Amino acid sequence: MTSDVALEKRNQLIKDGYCVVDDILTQDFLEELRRESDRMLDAVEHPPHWKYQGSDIHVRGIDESVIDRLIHWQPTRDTLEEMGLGDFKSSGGFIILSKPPGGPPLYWHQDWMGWNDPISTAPWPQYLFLSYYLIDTSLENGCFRIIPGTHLKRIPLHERLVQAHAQGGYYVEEDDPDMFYDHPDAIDLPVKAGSLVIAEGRVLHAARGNQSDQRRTLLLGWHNRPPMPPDYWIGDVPKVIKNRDPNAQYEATREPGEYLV
């Protein structure tokens, strides 16, 4: 990746909330997490509150070794870097996520936990998922789908949305006219396999159906920075960052506060 490249993308990370690295993965190891990634889905069973997600299979790198590949694979690290962005670091494993044929698609939702804490008012990227997808993505089988913008700023939606997941989320119906909306801003994002979706975890996101008849899976690993600004950052930096306590505990919510505006 070229400077100016990787200039580009972490500028349409910071103001959309999203990019996307084309071919991060070989196509032998595209192959074998395919391989692992079917070995495991097929391996539990799969309860009802799955349904909008697929699958919610959590994977730790100590665990299975083509998940440790995963998380230290080079090209991502050499991206991230190249970004500006080698201050990320992984949770430790990956969660596969698998809409099977039929599957409905997964509701608008964020997945910050920290909105309590002042560090959600960052204009830099803070929390991030990397995505990379096992087969092609379109609009038949399920593609992500990606409201740009909404980390930074709010939207009538985020007034309307149940709490993700656990908190709600599982039990919605799928005919919610909030959680499934239309929303005029919003683009569907196909990629092809062994691309990399690089997101923020404040964003609105969700993905479409999938009405195709072989699975389409995705492997998700959470990574986090340190609360304070980057290397990078010329910008302002809020004021409520600037005094931001950092022995403070902030109590855990996906409910977004104040600090979004």
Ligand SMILES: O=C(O)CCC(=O)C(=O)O
Contents of the next structure:
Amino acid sequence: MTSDVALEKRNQLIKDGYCVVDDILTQDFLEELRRESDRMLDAVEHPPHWKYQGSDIHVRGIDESVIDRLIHWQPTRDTLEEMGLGDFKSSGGFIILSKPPGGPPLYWHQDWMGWNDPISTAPWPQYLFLSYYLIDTSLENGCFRIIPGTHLKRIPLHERLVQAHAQGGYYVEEDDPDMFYDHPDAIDLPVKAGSLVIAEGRVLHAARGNQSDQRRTLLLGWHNRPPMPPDYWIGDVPKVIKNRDPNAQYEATREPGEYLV
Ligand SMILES: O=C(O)CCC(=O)C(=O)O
Ligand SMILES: [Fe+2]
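Counterpart to the form predicted alone, namely the form predicted in complex with the named molecule:
Okay, now the whole complex, with that chain kicking things off.
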């Protein structure tokens, strides 16, 4: 990746809350990831609360060598480095999210659990998910959706959403008018198999339903960096971050509070 492209991608991630890097996996590794994720998906019962995510299988690198290789995949590490995001570290695993044929859409949500922490105001990325879709995605088979900029700015929809996943999302109705709202600013993000989607944990995102006859599998890994301005940052640093107590404990919450303006 040229330095111009790397900068452009980072700027898009900062402003919109996502960017896409094409062709990051080799065909061989992609096929291996498909085989291995199919094996793991087929080995477990799918409980009813997986309805909206399709599946939610957390796999650690120390337990599955294929996941360990994905965590350390050199083309991705090189890309992060080129983008100035080399200080992001993997949580140590990936989540297999596989929407079966006929699976419903995933509701609007964000995944940041640290909203009590002043670092939530960071105008730079702090908490990212790296997603590898293992087949081409489209409007028909459950592509990713996002409302750009919502990681930094509150919109009316924030007030109308139930918290995601175990915090409430599991139990919403399939026709919930807010959780599945057709927001005018939402964009669809169909991608090619083997592309990498880098996205903000704080941004509002969702996925379309799968109306195809093939499972739509995604491997999603959480990445974090130290709570301080990155080297590349030349903009303002919020006062609450300058004054942040590094030793304080912040009770986890997925509910955006005073730090989302
Ligand atoms: O299925 C997708 O495309 C996104 C999944 C997701 O955002 C989640 O499970 O939190
Ligand atoms: Fe999510």
